[in-house]
Amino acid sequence: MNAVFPSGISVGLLGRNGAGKSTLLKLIAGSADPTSGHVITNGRISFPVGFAGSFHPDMTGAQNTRFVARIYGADTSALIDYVADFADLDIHFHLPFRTYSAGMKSRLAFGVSMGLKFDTYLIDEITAVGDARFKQKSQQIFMDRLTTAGAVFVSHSNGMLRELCTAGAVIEGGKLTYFDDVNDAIAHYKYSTAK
């Protein structure tokens, strides 16, 4: 597999379940090593913001947020305030992460990543969860971030991909095909899955 993802551009990643989308995000982030070959990146790359998340179950939402702020050298209390306001968790913000519902988990994960400044955001299926109001709010903020940053975005929702991404890439059978227009990627993906 050989591919160049231009920086500053939002790339939608398509592929069947198990095709390797999440693994590719991990490779780009640097939290997994390729079996062979190299991944070369520039700029600040976010951790893969996924539904499963990298949050510790025994730590509260606030403690998890504080930890991320510290390791990325961000202002701790500013990030706490931002996430508390954005994720809307009320008292749950100060309860252990393991007690969270799926919606709360993704709200926290998305809030933390949006509160930090990255050059490239790696988002795994996260905006698909949550109620309508949250979806709208997170889309807005994400669009706002994308004016200055790029992203690699995994989603099964074609509507969201069209709205948020300019380019697209399809993974199938261990091969990646890159398209400068996300609509072409979606069309190619539809065609190949229909076969």
Partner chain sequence: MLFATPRIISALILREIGTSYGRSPGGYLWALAEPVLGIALLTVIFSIGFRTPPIGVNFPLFYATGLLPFLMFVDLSNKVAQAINYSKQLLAYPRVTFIDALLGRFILNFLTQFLVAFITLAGVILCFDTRAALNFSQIASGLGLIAALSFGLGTFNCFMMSMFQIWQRIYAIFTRPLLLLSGVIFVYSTVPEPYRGWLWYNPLVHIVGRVRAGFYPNYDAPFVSVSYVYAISAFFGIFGLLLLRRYHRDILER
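Following the display of the form predicted in complex with its partner chain, present the structure of the form predicted alone.
Since only the chain itself is given, any partners or molecules it might have are not part of what comes next.
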């Protein structure tokens, strides 16, 4: 696969289950290695927000947040305060990550990612997690980040893709097709899945 994702653009990534969307996000983030070829990035790239493997299971949410802050050279106290407030995990923030439900893991990951400034955010269905209030809060903070950054955004919600992305890409049969207009990507995906 050869693809270029322009900086500062939000790209909606579409494809059937198992097509490779989450794997592509891991490759872009550097948390997985390609079997051949190279992934070249510029700017600060987030880890895949929906990827629970970003955190150590025996460390608490707070300890994981502190660790990530150190990796990215961020103010640890400021990031811990931000994530504790944003993720709204209460006492669970100070319990081991392995005790978290899937939703709690996603809330922590999203909070850490939004608490750090990246040039490109990698989002894997994360804003669908939580109650209506958390969904609204997540979407608002993500929209705020997109005023100064780009994203590669995986979602099965065409409405969300239209709202959050300007461009789109479709993975099918091991190939990626890039579209400058997210509506063209959605139309192509709908056509290809209707066959």
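Everything numeric here is computed off the predicted structure, so don't read it as measured data. Residue numbers count along the first chain shown, from 1. Between two forms, the rigid core is defined as the largest C-alpha subset superposing within 1.5 Å.
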Q: Would you tell me if T147 moves between these two forms by 2 Å or more at its C-alpha, with the rigid core held superposed?
A: no
Q: Can you read me the CA shift for S36 between these two forms, rigid core superposed, in Å?
A: 2.4
